[in-house]
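Just the one chain here, laid out as structure tokens, in the form predicted alone.
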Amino acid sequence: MGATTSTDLGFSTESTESGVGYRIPADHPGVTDLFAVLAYGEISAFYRLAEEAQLSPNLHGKVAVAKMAAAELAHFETLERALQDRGADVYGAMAPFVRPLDEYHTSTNPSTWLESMVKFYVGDGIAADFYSVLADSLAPEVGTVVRDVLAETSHSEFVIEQVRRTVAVNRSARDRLTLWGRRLLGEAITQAQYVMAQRDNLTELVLTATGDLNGVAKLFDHMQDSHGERMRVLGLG
């Protein structure tokens, strides 16, 4: 499922002489913060998926989750290089985002295999909706990095198949996972708001990308709409 874009939300970009439209130059200080929060998100996803592989009821699931974790690690390495190219201290840049992202994962720690799968699919989708809108307003060389690490992979199909097959025959599981999905959305939006507040440069970048506070509110509304569609794809709508 594709992520929301600035065009979908009605945000316009400014025209440049080259014909490429974007508002935020590559040297904007908020770009370093953006790369850093994405990098910590990816490395967190890597080691949490590695742990959650143990929840799989079979070897097929363990291997599938190991591949998901490997993809997250590759995304981290892309962002690590991008931060180094900007002359940033990678670990220092990530430090402000450790606590809020860790708190999100602690508050949404899955207790079952299916909860883990829903969190992977829904959580990645929510993040992609948020950060893809920013990517559309970034200079091309920066926006490309963001889109590359947010790109969906074939792993999504594995998750969809696992969840849909179960909830089609198990009403109790469907009800539990529906509530779980709602919780994930609420926690993710709270996390996004908190992360924005950690760094003034990142806040300014988000406001520039969306236009103003009304634009931010509009983005969150569309994130909820996209979440509803993802839940329906999983058979939970």
Given for the second form:
Protein chains: 2
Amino acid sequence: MGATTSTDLGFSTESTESGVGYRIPADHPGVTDLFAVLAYGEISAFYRLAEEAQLSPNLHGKVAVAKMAAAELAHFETLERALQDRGADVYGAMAPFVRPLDEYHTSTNPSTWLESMVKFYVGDGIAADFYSVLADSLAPEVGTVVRDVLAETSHSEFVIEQVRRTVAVNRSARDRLTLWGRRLLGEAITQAQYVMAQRDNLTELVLTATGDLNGVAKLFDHMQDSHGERMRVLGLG
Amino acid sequence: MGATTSTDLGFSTESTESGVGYRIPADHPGVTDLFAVLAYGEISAFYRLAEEAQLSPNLHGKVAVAKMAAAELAHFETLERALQDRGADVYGAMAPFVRPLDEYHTSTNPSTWLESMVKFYVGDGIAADFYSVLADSLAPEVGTVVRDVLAETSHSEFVIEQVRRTVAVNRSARDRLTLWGRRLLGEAITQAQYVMAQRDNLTELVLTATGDLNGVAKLFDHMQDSHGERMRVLGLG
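Take the protein just shown as the form predicted alone and give its structure as the form predicted in complex with another copy of the chain.
Below: every chain and molecule of the assembly, starting with the one above.
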């Protein structure tokens, strides 16, 4: 163990001699839960995107969304392999997370194509904020898996361009989508807390990653700030 | 030009000195139509699979179907690049084929998970029979694209296993799925003829590939025979 360093959020981590600092070893049982919740998140995003593509006004939009959905599935496959490598039962491990993630999607069912696009961009971002803080505390071989599946894809550009173009000329669309964005954040935080509490091992992992309950609160503040930045990128809020 | 050889179906082809025989040059305008109908076929299969996955009794089935859908999308991307390489407008080129392919899917809307699986396996096979005969007559650089996107994937094994297991113990399911398979063949041939007639360039390409109208009839006979074999593989018919 070497010097204590800080993450972007100011959470302290132990540095090893190789210069890589982490608090959570690869064999921590919460890692299986973390991979599993991410895996079910990808499957559920795949099917939500496929369903919401019905709202697309044209074939261009449908093709763009199909590509996003396929990217989610590729991430699922990475996690499936990672779970198998740990000797986990992929479906059994995902089971506890089906309900909270399905409930997030049900409670944020978009009614327009633009709402669907904002949900995709903003929802992905909120999840990435949450999980990347955890990744920073994980042993490198497992942290890499988490970072790989959170990597932003070029598909976001499609969303940004569609939303910005509309809200620049449509004030009422801008107001509605701003409220929609706030609702997405609220629901995501509710479900993130529920997910975290779902499994003792996962709760323990999150507490270790953030330090303590104050650290968890700091993480949620950070998610709120980043959310605000993303909304501004979309021309909202 | 060298000796005249025969394809599996007995259609004669010209052999070039390199030993590769083909009748349809890469710059035949029907090739763009052929790529375009295949491309829209992949997109439409992607969304149908995603929708039909709702019928899956469990998460295993949903994951398997999501993987099949992603494989269709990878094929779309191959065709999209091939169309762009030809300087074609991808969306304009696909437009004439949207209606016949959508109608095929509407007229063969599965009402159970097993019907959906049989449709996937059997429909894919019928399409592969039709297009692979065309591929045999194409210049190698374009024939390769067609063959790549028709390549059978390991996903079929999932379908065969699910269907065989059920029909082995359930006589009435076997009878219903046998009728369903016949209906799929009928609708597919109807729509294949409609697609072929949709664009003069494509009609011309199919006639060149098969020789003449008799050759087209022979192709449809061949599709019927192969369909029978596939049904037997599923334990049906």
